[in-house]
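Single chain ahead, written as structure tokens, the form predicted on its own.
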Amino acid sequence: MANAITEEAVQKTVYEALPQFGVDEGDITREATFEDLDVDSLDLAELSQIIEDEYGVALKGDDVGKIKTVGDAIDLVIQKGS
């Protein structure tokens, strides 16, 4: 069963997932861009899978293409999950 989709929960999931892609935890903020964090499209695809597994929210290619910042990703998951 998917977890409750709250801003706090999604943010925690994203913040915990990003270090798997070599991101320094101290660099992760809602305003940080994935480009600045050196997160590439393959990393974003993997992050999308983590989100889908955790919350049952599927982020498709068009959705992922619109994501520029960590905050964008969190907001999109909340929007699509509601």
Second form
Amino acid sequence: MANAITEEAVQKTVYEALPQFGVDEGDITREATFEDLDVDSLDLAELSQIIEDEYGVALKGDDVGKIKTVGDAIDLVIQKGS
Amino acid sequence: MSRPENAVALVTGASKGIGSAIAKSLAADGWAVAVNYRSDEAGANAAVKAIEEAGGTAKAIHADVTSGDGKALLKQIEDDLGGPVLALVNNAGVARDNIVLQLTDEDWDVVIGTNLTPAFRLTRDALRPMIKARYGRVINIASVVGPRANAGQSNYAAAKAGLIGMTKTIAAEVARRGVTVNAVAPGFIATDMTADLATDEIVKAIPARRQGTPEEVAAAVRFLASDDAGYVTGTTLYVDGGMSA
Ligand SMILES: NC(=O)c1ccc[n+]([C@@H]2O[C@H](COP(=O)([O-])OP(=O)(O)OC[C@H]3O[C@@H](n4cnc5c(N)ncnc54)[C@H](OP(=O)(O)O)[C@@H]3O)[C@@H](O)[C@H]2O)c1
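Right, the form predicted on its own is done, so what does the form predicted in complex with its partner chain look like?
Below, the chain from earlier opens the complete complex, with every other chain and molecule after it.
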């Protein structure tokens, strides 16, 4: 069952996922860019899968290609899910 | 990292020949094996029976790799065998030989559509659970034909060379997640596919002076699927009696 999409829930999912890709927890903020966090395209593809498994929202390559910051990713999920 | 306990291996086209030998070999190494077949149900059931009699776990899975939903197939296998597919052996293959001047569009499409495209689709879909598990093995059964010429097989050569190119690039993309992607390139192996060929003539050109067996190809696959091969990725292992040397 897909979980309800709230900003708080999505933020928690994203914040918990990023350390799996080697990101320091302390560096994660909404404004942080994936470039600065050293999160690459494979990491973003995996993050998309985690989001899809959890919320049933499929993020396409085109959409994911445009996001720059952690906040962008959270906003995209909320936008796609509503 | 070692193989998760409930890991399942899917071998496409495992009802006979090389695929059947691979299924048995992986089962002997402790993998639960999904024995895929298209038309030869009896062959698939015989492979399953042999595996079970040897103390292994296997199930025959009907699917035509050229059609249908890979994700649904992987889900069905996970449900049936009790774990995610963490080894995928893209073995299903056909040949439709003819000199290029006489090769039809259909001959081309069938060979590319069976030997190459399904390997891409299934690999893409199977990588999901593999990346999640931080463990995976993808093994594509290519051929010595592709890297080298064989008159009458331009469609087959294109598909097999395509598999090798795809293997290298996907290997580079996912290596950081503990997933390896390799190819095995058999030479001239005694199976139904080669039954009508002039064995004596061909064997003269093989340094080992004999045909290979499906079991010899399976041994290479078994190694690449094992924990011992965790640092081997993006490569092609030739099992060809020296044909490509
Ligand atoms: N034999 C050789 O010398 C040699 C050399 C180099 C590479 N290879 C490669 O090794 C692989 C196995 O060859 P083989 O010699 O063992 O051939 P084979 O004895 O003719 O067996 C082919 C297998 O592929 C399956 N298959 C074909 N189309 C399929 C489809 N659309 N969906 C699912 N399964 C399908 C068949 O299933 P059903 O019988 O159930 O229909 C059968 O199990 C092939 O990729 C081949 O190109 C073989």
